[in-house]
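Only one chain is given next, in structure tokens, and it is the form predicted alone.
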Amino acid sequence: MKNKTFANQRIGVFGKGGSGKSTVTVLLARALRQSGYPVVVLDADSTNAGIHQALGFEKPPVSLMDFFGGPVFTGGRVSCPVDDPTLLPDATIDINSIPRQYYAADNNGLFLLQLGKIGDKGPGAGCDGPIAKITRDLRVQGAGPQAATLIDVKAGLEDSARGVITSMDWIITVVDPTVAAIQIAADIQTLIARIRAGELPATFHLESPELKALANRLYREARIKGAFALLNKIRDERMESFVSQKLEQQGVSIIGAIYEGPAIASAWLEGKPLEGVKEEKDMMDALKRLERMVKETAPLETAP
């Protein structure tokens, strides 16, 4: 069987707070399912809630932070990748071998895993660096042949600085009609170019030569291939044209636009699944364009 475009690929969904990352993740998961992919959704947003309901699950799975032993701040073994770039032990898991409470699944090939939330960790334990390490290192097997993984990443660029970006194959930056969202898309584009050019991470804070060498190796072996922008919360063609022009001036490739409708906001407010909404067509069009653009993307040489 010929491999589908996103089989065994990791797609990270990035963007500023409020841009609609979780909405895009849910719509994209549904579009990928309609295109024949088993889909694993990783909820890596440390503060946002409700994606399980938007995907049609009654309750969220138990956090994988608990599965991996908890964060170092509370005596656990999951550390922040900035301070400790070592790989998370046993980070490859089989969906058929872990306890059922750690994932949600339907009968149509959709899986959800929650990596961790910081709201319940107590005073002084609110850093989400350990969640970033799980995001960077986790690999999920057993979801089915040619499964695609979608990762709803924390808002902003902080996790990019933590090395999360190195473990993605592709990035979709969600751009709502704001200057800040356009700038984040441009910054991610620049960051990927610098990584692909062989620029190494800042390691002056690491005292161990071994840790410095490991951090450098992770960047040299980064699997990231490229990033694309998806416009969201667009109200009319004039707005779409304006935002598209600003992104194109920054060299950011655009896969499509999702026009704003009232059904999305109502579903999030009422805790209902995002299904049967008109935005699903916009997302399917964007996915088809993304597949075409990925196929046209020339392989980039990795720096020695």
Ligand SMILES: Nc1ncnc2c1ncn2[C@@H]1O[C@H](COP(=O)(O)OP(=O)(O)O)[C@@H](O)[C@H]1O
Given for the second form:
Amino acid sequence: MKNKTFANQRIGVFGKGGSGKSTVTVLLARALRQSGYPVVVLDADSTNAGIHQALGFEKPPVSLMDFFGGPVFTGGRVSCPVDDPTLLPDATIDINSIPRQYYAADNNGLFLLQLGKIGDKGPGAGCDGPIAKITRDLRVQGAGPQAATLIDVKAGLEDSARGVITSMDWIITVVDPTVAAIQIAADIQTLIARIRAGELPATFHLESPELKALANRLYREARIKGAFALLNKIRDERMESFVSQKLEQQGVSIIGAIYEGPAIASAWLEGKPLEGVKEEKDMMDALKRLERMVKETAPLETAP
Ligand SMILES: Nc1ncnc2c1ncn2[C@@H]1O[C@H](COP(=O)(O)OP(=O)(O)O)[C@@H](O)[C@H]1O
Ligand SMILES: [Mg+2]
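Structure of the form predicted in complex with the ligand, please, following the form predicted alone?
Entire complex below, previous chain first.
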């Protein structure tokens, strides 16, 4: 069978805090499902309470941080990729063979896994680094043929600095109408260009030559192929063209715009599924444009 554009691809959703990463993740998960992909959503933001409800699940899954034995700060195995770039051991998991509490699934090809929460970990353990390592290294199998993975990443640029960016195929940066959100989209664009041009990561803090070499290799072999902006919380056409122009001036490609809609805000406030909102159509249009742009960016890899 011919591979669909996003089969076996990892799409990272990046952007400023509150810009709408989780909103876009949920709407995009639905759009991908409608386009025939099984979808694995990875909640990689330790502060993302409520995403399970928005996706239509009653309970959040238990976090994979527990599955992997906890962070080093509390005696576990999961270290921060900045201090320790080594790969997380046994990071490829199969949904059909892990205990049921570690994922949520509907009957329709949608899966949710939660990578880690730090809210209840107590003083001194609240660092997102180990979550970033799981985000970077986790591969989920067993969701079905042609599955796409969507990763709702921690706000800002921290996680891309921690190397998470190296294991994404594509990035969508959510841009709300602020200077700060536009800047993050431009910074991600530049970062990817530098990685693709072969620039190596900062490793001055690593003493061991092996660890330096490993960090370099991870960046040299990075999968990342491109980033695109998706506008969100837009109020009118004037605002849309202003934000679009600013992004285009910085060389950022745009896949679409989602307008501010009261039904989206209510769903998040009331803990209800984010479905049946009229913005779903804008998301489907954006997905189609993304598909076209991705095909122009890189030839499809053939299935192994
Ligand atoms: N298109 C939209 N229309 C209206 N409200 C929105 C829209 N997108 C996001 N919001 C509101 O903004 C808040 C933050 O969105 P969220 O997706 O949680 O952002 P992030 O994941 O980037 O922190 C949500 O609680 C929601 O109420
Ligand atoms: Mg979020």
